[in-house]
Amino acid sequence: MAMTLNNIVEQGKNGPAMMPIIQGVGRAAIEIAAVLRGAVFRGALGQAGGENVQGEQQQVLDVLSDEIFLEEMRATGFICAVGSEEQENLLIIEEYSHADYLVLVDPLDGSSNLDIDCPVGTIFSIVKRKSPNDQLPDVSDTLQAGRDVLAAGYVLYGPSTMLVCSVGEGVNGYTFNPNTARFESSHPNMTIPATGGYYSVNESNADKWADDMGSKLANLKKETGLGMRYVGAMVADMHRTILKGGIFLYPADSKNVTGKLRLLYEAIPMGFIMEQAGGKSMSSDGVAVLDILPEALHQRVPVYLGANAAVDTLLG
């Protein structure tokens, strides 16, 4: 019999508590995938007419995915609050405000790809609250370094729907089987190759990068011979990096002087996955992504994630 998300209960000390929450992520993913498949027929593509807290134009499917994810987290009964890239403030789940866990989520990563039918994804992490359970959860509960994350993962919506996650005991991938209507183990013990693969970055910004990163990338290409692949959805680019090797990077630049990617919603969960897969997750100034103590819900940082040798060659 195929292993399903139920197998998470056997994965280390965090597995039993994380399993029902990740199952909730799986339910949200199935629903989001269905909405994506039918979006063109429902008039759900295009902009929603508003901006998120970062000042970016929200897509209709950004809003729908955010709503779906929140409802599925509520349905678990184990989540007291959700921090979403699409929401300015922490969303408290009133009826379960005494629960132990919070989820941080980018509900639809790469949504600008939707109009051209390219891959998109969901990114999430789970932390345990610090505030007393008899009080309402607070934004301070989310401001935890990546070393304190209990579980993290992503969903890739492509030719198949795949959920990749870790509860601190390695990385495992589950693919949705439409014949059984469940996620089944397809990529156990995912480990990034030590050599080979690709570099993944929006290289058109190279002339604006900080820290002489343009020259450093040129040196990386010369020394390693890595080819370039770039989808423009972090989930898709990171998934390829983990499976094929290489490095994903999003440097700071003259426009985004502190970086573009969000620490809580993108950098920490993906850094957690990368390290669990045997790779390295770094930010600027030689600081590991998972060692950064967040100061704000929507903080941004530079990101360099990949095989150890590739990251060291680039930043060295």
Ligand code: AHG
Contents of the next structure:
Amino acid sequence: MAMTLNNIVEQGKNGPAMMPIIQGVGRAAIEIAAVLRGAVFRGALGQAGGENVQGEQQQVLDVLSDEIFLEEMRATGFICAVGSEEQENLLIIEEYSHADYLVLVDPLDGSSNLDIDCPVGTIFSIVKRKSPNDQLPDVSDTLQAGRDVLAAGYVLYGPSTMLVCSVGEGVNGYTFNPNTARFESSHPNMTIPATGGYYSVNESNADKWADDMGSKLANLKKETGLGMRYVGAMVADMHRTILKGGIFLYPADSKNVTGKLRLLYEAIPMGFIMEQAGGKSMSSDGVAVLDILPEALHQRVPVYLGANAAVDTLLG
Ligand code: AHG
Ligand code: MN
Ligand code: MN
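Give me the form predicted together with the named molecule now, not the form predicted on its own.
Whole complex next, starting from this chain.
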């Protein structure tokens, strides 16, 4: 009998409470994957015409994925609110505003890959509310350091659709099986190799990098001889880094002076997964991603995520 997402219930003290929520993420992933496959025939590629709170052009599929994800989180009955890249403010789920948990989500990560049919993803993390259950949740419930996250993970929409997640007991990968129409265990206990792999960064920003990152990267390349791969979707670049080794980085630069990636729904969930996979998640030298206390829903940070030796060699 294939192991499905049900086995999350056996994973540590958070497993039982997190399983139904992660199963909801799985349902959203199946729906989003289907929408992505047929998008071109519905004229759903391209821009929605609006800008999101990030000041970025929203893709039609960003909006659709956000709607699907919110509906599946509501349908679990365990989520009182959702903080989404695509929504300026916290989305309170009225009928479950008394529920215990909140989800932070990047519903469609790497959306610039959509019209070239390259990999994209969904990134999520789950936190327990701080506010009393008889009050409405508010954005302060989301502003928790990554050390307090109960579960996190991502969906990778590639040649197959994978859901990779952790409830604090290591990282497990599940692949959608079209024959049984469910996610089944395919990559148990994912652990990043200590050496080898690739460095992964948008080097076209090198002339704008802060913190002497250009010479630090040159040193990493000299010391390790790593090859370079860059897909342009954090989920895909991080998934390859966990499986093959190396480091993914998005430094601050003169364009994004505090970094481009968002702390609450990109850096923290992916940093949590990287640490659970035996790697290291830094935001600058000496500052771990998971130790940062968030101050705003859409706050951006630099990220250096990868094998311990690679991160240490880069940051010195
Ligand atoms: P999103 O599509 O959710 O806005 O995320 C895009 C992010 C991330 O997925 C990726 O690592 C990074 O943007 C790529 O940025 P550049 O195109 O500047 O390299
Ligand atoms: Mn993203
Ligand atoms: Mn996104």
